[in-house]
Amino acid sequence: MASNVKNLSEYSDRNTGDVSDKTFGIVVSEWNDQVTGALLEGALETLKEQGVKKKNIRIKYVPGSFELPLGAQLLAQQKSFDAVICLGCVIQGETRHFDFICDAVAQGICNVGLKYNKPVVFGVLTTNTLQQALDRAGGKHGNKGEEAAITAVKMLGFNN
């Protein structure tokens, strides 16, 4: 969805339903917290705009993006959560570590959603630089946290 010509925060209201009684778990990586904190703010604001009650949102922190899949699984296995949003940021370094982390996180988050048959949303930035991450965490390219939240809302309305 994101590109250099599309703002991440632009979305249609198509397929958004009443989520006022739905519960959301948000798992946030503490690594690159300047970025992930902004992603969290975007997600929370979007959920609020969609009518989600504050009491129906639970935020949990994990050390880094690599831990997001397990954090998501611990929430997804609880019947009380209707959807889980994963927020993280991996910035390219000088080694291939970036590739392994990004691949593991994406695959892990995907697997959790399939295993528990509920929306488990990938809101993880995988950028070359800190500036690119900031541009996508409330900067000139919008906020991927907002995108992740609206994705969770839309997926909850998928079968309605």
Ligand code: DLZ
Contents of the next structure:
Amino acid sequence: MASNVKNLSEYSDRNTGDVSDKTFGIVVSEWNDQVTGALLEGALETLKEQGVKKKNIRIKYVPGSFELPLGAQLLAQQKSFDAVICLGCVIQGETRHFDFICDAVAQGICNVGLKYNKPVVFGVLTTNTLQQALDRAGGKHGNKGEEAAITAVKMLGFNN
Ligand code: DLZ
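Based on the form predicted on its own presented above, generate the structure block for the form predicted in complex with the named molecule.
Below, the chain from earlier opens the complete complex, with every other chain and molecule after it.
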């Protein structure tokens, strides 16, 4: 999955319109909260930079990434949210649990977006080690929470 473009937050300004009146739900997994807390910080900082008002952002927590799709659905079904951002971190262990969680979460989040016709962003790190996750949550590989936020902003501008 590697590419020359490493950070979505450095993508073009295409589709980044005025989101100052848009509303965002953010669902955060409590599992690996050192990482997901950093992803949340990155997402919030980016939304602020894009002009999103604090009162237009609602943060909800779920126990683990497996619960992100349901959390996302509970927000997405509300007309009051224009976009939902899901933040999680699944780290490979000794069993196949990782594969089941990652597959279910990716598919589940995708389904919510398609069902409700609104951006539901997959801001979930799926790494082999905690260090790889930290590297992507404000470390040497940037902050994927920022990228999740900019993805939501760009998708809101899709029809413009
Ligand atoms: C159980 C579990 C394990 C082993 N690992 C992770 C993980 O690395 N990241 C994560 O977000 N959640 C993990 N979980 C919890 C599951 O996502 C879920 O909360 C439980 O299986 C209960 O449904």
